[in-house]
Amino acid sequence: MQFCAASVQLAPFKGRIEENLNRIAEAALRCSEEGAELVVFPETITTGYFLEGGVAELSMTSQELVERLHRALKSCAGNKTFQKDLDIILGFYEEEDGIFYNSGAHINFQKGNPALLHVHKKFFLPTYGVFDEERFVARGKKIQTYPTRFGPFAILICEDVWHSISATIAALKGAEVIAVLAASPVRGVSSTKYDNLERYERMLRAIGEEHGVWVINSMLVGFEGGKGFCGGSIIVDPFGKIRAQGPLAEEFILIADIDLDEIPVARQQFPALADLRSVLDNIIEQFQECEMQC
């Protein structure tokens, strides 16, 4: 299975959902015209990241997101018929049963008609430095894989990948492509890259290489309250090599061909995931012992 994927770096207008959805739609249609069948956008792209108390006002249900994005796509397509099949993954603040989450949604538009495939609620919420997410959103309880027309996918959001066990769970559950949505403020400018971006690059390459999966990462850019987001999105192959990389701190569209047939080759050369499966019962016992000791 081969397909063309795009990762879009955008700077959202803080709190202006309709304008942001229009920009998302414009970028998605442009990617589609350039051959992309999947377009990935960053964490909280519909509103901006640092909403704090504004989360309650600017959150929406996943179904509302689907309907509003569908309207934006039809409006942007204008007189042209929006007929190409297109998948969009994007981050948003979600409201579900009166509880708020930092979530990522995968929506399939088949001949223009939308279908919500999956919603991932951010599992690990950062509460250090400039981050204080647990004050404003609840954390998700599951890391899941889900079927797509391309193959099995998983979504992880920002802090999720700073804990290596998140990608491990996704890979063990069968994910072949992991979409990583992020909004990472610049930290450390001691080299040609930002310190946090260098860490991201190491983590995402390690995920691809250890588990033999494709990693499609989309990073937020722009400024909010004096904090700049780093950009530098990457697409990593199942050998851990970077296939495409975006520039620092500016809007950009990154496009790469994704070949899922490379996954069995990578996993044969480095069977770490198979080795892990073979000792999974023992690992679960170790976790249970850790839980008893806590």
Contents of the next structure:
Amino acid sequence: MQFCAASVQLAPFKGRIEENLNRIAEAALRCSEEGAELVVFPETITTGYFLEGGVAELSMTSQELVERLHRALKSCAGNKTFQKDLDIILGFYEEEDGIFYNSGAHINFQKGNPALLHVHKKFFLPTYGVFDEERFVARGKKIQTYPTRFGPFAILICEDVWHSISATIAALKGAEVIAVLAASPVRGVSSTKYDNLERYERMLRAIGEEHGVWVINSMLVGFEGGKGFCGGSIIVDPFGKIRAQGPLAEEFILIADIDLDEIPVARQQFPALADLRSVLDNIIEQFQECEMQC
Amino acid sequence: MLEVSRLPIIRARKTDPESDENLRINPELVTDFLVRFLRDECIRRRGVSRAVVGVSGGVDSSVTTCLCVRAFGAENVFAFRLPYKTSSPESLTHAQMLIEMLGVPSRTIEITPMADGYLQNAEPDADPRRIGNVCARCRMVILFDQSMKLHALPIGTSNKTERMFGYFTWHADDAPPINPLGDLFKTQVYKLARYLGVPKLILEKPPSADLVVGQTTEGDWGISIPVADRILALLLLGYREKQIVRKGFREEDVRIVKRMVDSTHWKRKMPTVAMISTSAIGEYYLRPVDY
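What's the form predicted in complex with its partner chain like, now that we've got the form predicted alone?
Full complex below, order starting with the chain above.
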């Protein structure tokens, strides 16, 4: 299976959902014209990341997101049904039963008609330093893999990938492509890139390399109250190599061909995932021991 | 095979108190970031593409002005020299040197009549510290008024070291709504200044608040700026005083830095408001500045 994917680095307007959805729609259609069948946008792209108490005012249900994005796409396409099949993954603040989440949604548009394939609720919520997520949103409970027309996918959001266990769970559950949505404020300026971006590169390459999966990462850019988001989105192949990388801090579109047939080649060269599967029972025991010691 | 007694040894480096490892910056990357910050905060968010800067002839305001010129263009950066009668003439000359180097429009407004309208008439016995505070507040009155007149934003020049030490006048130097240097230690500002081409005379003179003749920042603090910054950086990274002393720093120097930080938390906060509800601003009602 081969397909063409795009990762879009965008700077949202704080709290202006309609404007942001219109820009998302415009960018998605532009990517589609360039041949992309899947377009990945950053974490919280509909509103901006730092909302504090504004989360409650600017969250929406996943169904509402689907409807509003559909409207924006139709409007952007000149009210004509856009014919090409298009998948969009994007981050948004979600409301579900009066509880708020930092989520990522995967929506498939087939002949213009939307279908919500999956919503991932951010599992690890940073609540330290500049971050205060757990005060305003609830934790997701699961890391899941879901089927798409391209193959099995998983979504992880920002700090989810700072814990190597998240991608390990996704890979064990069968994900072949992991979409990583992030909003990472610049921290550390001693090198040629921002320190936190260098760490992202190390982590995302390690995920691809260890599990033999494709990683499509989309990073937020722009400033929010002095905090500048780093950009530098990357697409990593199952050998851990960076296939494409966006510039620091600029709005940008990255496009790459994703060949899932490279996965068995990578996993044959380094069968870490098979190795892990074979000792999973024992590892679960180890985890249970850790839990008892906590 | 080598005899074990002849095996070469590689020993990990010990912490060097003379090292600026925790203060390292890539000036090119920082400049790019701060120029984007200025453009984003001023133009994209507030729709204002002009800046007002009070130029003192020191390193901080020089770097700030250089960054503003890169962000908005020289013709959109308005430099103000605002001397008081006791200000050093050298400061005024250095400020002029920077203004000419950058080709920015400028104006000199003496604040002596304004400050002395209060001080000489009502408080002739005020000590230099009070005079300094009055001058700092007078300067902000002018910079804010000029920014309104010129449809510009006043840009702050405070660095992280002086903000952490409370070495500024509350609601004066810290008042401008935009501050590009506030997360850079003083030694990092120097590195940036060298990269941006700030004149040598400004870089090489001892920093001073220029409130009293002969005053220097290091004299006021009782510690050299490089040592203060190295200790401050470690404290802010979470190291305890004892750990910092173990790294080779003098106990007395660590104590000076810790005391200046601990005694000035209030200066880095908004006014203390009595809370009587569950919708108190900044306690319950939390919205980011750009919301």
